[in-house]
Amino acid sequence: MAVIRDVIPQLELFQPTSADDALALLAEHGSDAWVYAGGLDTLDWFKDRVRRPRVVVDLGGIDSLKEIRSIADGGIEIGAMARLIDVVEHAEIRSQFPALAYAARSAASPQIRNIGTIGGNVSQDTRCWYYRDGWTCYRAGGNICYASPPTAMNREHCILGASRCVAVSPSDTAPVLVALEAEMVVRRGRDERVVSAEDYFVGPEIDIERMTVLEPGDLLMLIRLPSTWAAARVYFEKVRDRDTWDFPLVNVATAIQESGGMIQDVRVVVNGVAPTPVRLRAVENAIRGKARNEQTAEQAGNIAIQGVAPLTHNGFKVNLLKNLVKRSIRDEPANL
């Protein structure tokens, strides 16, 4: 399939300075509008001419969406336009939720973290090359998945949760936000709704053409971190091809509240293996109330890979998943 690259189609650019003005533009233009945050995912789509919106709404001039602030219950609110580097360097995030800072630092490269936003990181589209090159797959409105046949290039695709589409979520901050029970505050016009991070992501069995709950007219305003897991042991680890820059092959975020070496409560979330970040509830239920030791970690790793269905070229992800979950229970979190 011939694709004209590096030529951005003609479009109309709006640069509002308030969230209300941005929302009014999104309401006016509906599905013709494209929300532009850091622009890193956006420019790929535009240059390859796969996405051709008539209107682009640039959020870069809305200072209120860039704020990071403490809230009454001891938690933190992070504006959707806060840059990844702002998350990495914020003193309260580093002290209360260091795993989120570590995950944000694991995303991409220093140059990209200086531009990319946390809202963009959690809301970015999948990186499946068939889809992004304009092939008419299920996710693009067609009736086939080009990545699933035995002869396809599917090294980086699903081993869990596939439903026609086998593309995965590429976010590094997403599994940590799910583990921390974060809330996503979304506005449409004057209406506001709060969606748990776990429910923010949409799998192909629900809507094969979307990765999140956001629809035309919606705007992710901020991410709210409650204090529930602020004092917990939260582990994040990412495996990728290149340490300097790459999307995850598999990543894991595990939050544990323990007392006397016993696991009182736990949330285990993996990404890069399914269309959305996945909570491993069977693992959580099996290890809750047990000692955090090698035996429990081994049990967690074995349960984590139950039901996996690797494709032709991504069977290596099974062992990655098992061992990352095991380490997330057994090992201590890395320091920033």
The other form holds:
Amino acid sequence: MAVIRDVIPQLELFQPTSADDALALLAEHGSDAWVYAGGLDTLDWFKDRVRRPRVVVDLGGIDSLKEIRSIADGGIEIGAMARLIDVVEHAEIRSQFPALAYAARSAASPQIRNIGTIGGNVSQDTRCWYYRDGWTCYRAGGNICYASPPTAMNREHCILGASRCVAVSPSDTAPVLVALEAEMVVRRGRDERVVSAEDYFVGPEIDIERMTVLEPGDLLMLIRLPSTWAAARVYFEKVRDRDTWDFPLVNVATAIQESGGMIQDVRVVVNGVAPTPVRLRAVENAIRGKARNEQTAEQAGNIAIQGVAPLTHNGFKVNLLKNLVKRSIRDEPANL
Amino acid sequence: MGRISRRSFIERTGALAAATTLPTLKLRGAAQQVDDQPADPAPTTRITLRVNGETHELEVEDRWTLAEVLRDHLGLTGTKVGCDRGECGACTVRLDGTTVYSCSQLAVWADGRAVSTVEGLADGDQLNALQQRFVAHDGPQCGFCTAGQLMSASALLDDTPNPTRDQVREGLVGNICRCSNYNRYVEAVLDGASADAPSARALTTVGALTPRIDAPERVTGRARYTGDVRLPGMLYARVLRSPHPHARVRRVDTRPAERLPGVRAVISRNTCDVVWTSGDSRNDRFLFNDPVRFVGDPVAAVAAVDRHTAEEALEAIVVDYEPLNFVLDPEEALRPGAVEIQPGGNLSPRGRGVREPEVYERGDLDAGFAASDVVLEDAFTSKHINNAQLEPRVSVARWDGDRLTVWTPTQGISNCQRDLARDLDLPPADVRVVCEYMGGGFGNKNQCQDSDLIAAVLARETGSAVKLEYTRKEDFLGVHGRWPTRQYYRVGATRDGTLQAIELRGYSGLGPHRKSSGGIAGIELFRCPNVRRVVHPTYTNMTVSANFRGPAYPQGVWGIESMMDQMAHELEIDPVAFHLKNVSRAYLDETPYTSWALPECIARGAEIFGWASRWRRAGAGDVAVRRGVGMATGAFSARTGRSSAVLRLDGDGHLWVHVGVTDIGTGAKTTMALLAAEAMEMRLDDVSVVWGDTDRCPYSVGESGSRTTVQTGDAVLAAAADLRQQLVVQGPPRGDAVLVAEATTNPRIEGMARYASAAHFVELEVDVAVGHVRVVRYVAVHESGRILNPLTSASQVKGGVTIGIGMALHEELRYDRATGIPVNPGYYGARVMTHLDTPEIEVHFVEPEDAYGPYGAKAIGEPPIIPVVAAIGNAIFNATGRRLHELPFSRDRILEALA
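Let me have the form predicted together with its partner chain next, following on from the form predicted alone.
Complete assembly follows, chain above in first position.
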């Protein structure tokens, strides 16, 4: 805080043109290396000098990571470096998974969607004011959370699932990907592993200094959307302070397989309320097999807020959560 | 693979394959020749940029942003940097046709790609069609966001040649305009018919719809703002600021910073005891204070060969602080036992040493309440919000011998010159202040700011020109914003709806220094026999508060108009009828107005808005989306005062108008030109304005308090009258001969008050499930005497209303109460209005005769923001039955109120 910064400190920039080269660099430099995708999250950290990695690996030159393609089973693979605007405009995504295109368009502003990537959007760090400003909190390796005391400004923070840290995941595409049962394909050296989107995000009870499963040396390669939910009714809604730029106060993605007015299967995912996007399993279990109507939606909303623990300034998120879950079951998706 | 070198990767990218035989520019730091380069040079890469069709080969540091390279190294300063964080859009350029924030893009990323900037839009002097529409529709006010708006609009129109209104708003939504001229930018892109009509009382030039005379400069990137000034050998300065809200500074060790290569000077309290007296400081405020009294209080400043080195140097300065107790809330600051922020106590003295609250009273309050059938009590809390003008604070200083020149975005070159001379102990003639173009201010660029003095001291220390640029975050913390208030009201009325008594006890937080009054204004809008107002302007350890558009009114009017709305509700009277019965007819019920049309504004507005059919009593219904209507009023002084003007008529028939205005974005230059054209019966094209330079312009009051049109305009008219006399006597000048006339006017208005006024009407929807407020319709009716230029006047209203909506719905500088640190300084945190948040603002003027001011013109800059928060709060009450008592009416507060 004392030193207010704008220009970027010295950095050593690598611009590999293949994923293999990028992975080799990440393997060599380990925790000294910083993965640079669209740069929006990154440059803030650098300009504030809160993060000063020795080596920056810029993925912008790796064309193979930018591809979006249909796969045999009818699903879609989205390269981690596909830009948000590419996701918004992709015809196949819009027809099969319109809620994902809609969520991607709700992120940030046009200029940011023009360089921000889907990989960056799901892997970005939290926006907790304290943490971003360089306070040495738990997440920054310290021994305190500045955002949780009653004197703190915590209107954007957790009402669910906090564990020491009360920061939330800021992603808009993440809850949709979890709802759609997306798979995250991660490489480390030559080893590839597939992580469900649901398991991709890591809460503070597992590792308080990370937001995702990615460890030094790991690279998110692509996001695979299976066809499972392609024909489903998927509702996404984001609530934020203004109609642009802002990260969500709360967002919701609800996927419903519906038949004859009955909910055959359902996945309800919310973000902005917990350290990670959260699947509301209790809600899903309660409404699976029921008619999709006002009463079911009301019940879903009430179950969604069971166990909430709001802080001084974020009690409003409880109602927001309840109302958004309710709407997501009752109302028709807006989409693009 | 063996050891991987960076170069091997670079070469594999093939970036250099496109290399031509163009000479590579060796660039380093700020791209000027300096003898002591920083040690350990940063890694660089050779890149090829195609900018506006021209190919440049450059060696760039890997850490440089595209904005940095365009502005500092290619001299393309049309692209502005407003936040350097991808949160404002001023730096928008097109990269291979796609819009990006050039501040959030490394220059190496643009290697081999085509960059389009605002400089590439016009063909020589021929503006392209979009630029012409931006001029015709009055797009740019201050112009600082204009390049970005143009680039986004160009990209939109390339994809979607005939966009809908909503498509335009979505296409341009990544570009903030803090003048909030969103309606105009959308109009310009659509090129639709504008609702503006010439003044009902038009003369020849006065009253016509006149595009700004300097708009072409603003839409081409040619307008030179202070940040664009680049002088030979210029150094870059940065300020080290306190991380504590209140602390004794035990020791500042600047030596480690001084030893860094490239650092030319470091100043702190150890070496600099310059007092910054500007504004209304009742206590000695040094450039560097001990104790430091707010987070962001300057502790030291550095000048170095480039801004990178200057920032490195800040980190090397060692400061030993002894934290002290602090207090943020003005009421708490006045309680016994509160830490003393300034010697003598936390109640800011009224005059020299008079530590009493500001008191105004008339009548007998107790009798008034005794006579009332209904007495209401309530309290309201407004917040510190930042002016957030697009152009952050920046100053460039240079000494030529004993003479100082300061380039600075100031709302008043004459006052700034006077302040600099006083604080640096120089004869005023040895201080030159230059402000060619400025990117808004809304009150926080009044007079001289500390950046001017710090740059001047560093320039004297180093013998070089020095540029000091505040970052966006510094601008939020280190300059000033609107003062927060708490207002306790008691209002009494009889059953027939006649006000009997008004009592206000108010507290305002000044921060630790007094830069403005901290007043709470608004009760003077109402006629009432018994009134008492007690206001406590109080020192706190929040960031400094001072003038922000409509300074004392928007928050005070919110308080009193909420009380009036509630009183009308309790008495079951239509608020319009209640207002027509109770609004002021004489200033403070005793002094007649020179002209006064507030009742007419209310009646006109109600009719245009369709109030009678839309208003119903508050709180009915249980629907998901609730509609409500609200109204409120406002007034602002339009007093006359002293200014000067010099007119010179050349032998070729061209008229030069020398006036000391700076044009913050209101269109002051255009106004002065059209007044001169009208008075001289000349064409506007034959008039030029010389402005913004104390060496070339006489005294002008400064663009604050909505005074320029009235005061400087009066001087222009007086000089024109003189010139016409000379023409009668001598005939027109021929050849090299000139006629010169000057005037210094200071008209007195004896026994009368002169005020502009307004009535606003809003209809909105509250989506109760998500706490969202959507303004559906906004009608603003203003009385500002004769409207000299309906185009720019309506832009002022549209912008002021929009900023007011942001104040009502979004904005607050939020403080961590345990540490006294504000957590959200900056554009993203402030949540200022955007294209998509802004409704169409319908503007109407009532134009009474007024015997004062140029052709009877009054104030139009400050008034539009005044009624807005109140009108919106009243409409939310009308929609939901809930009255919100704390600003802003953000989703959290609405959801909590409705829970």
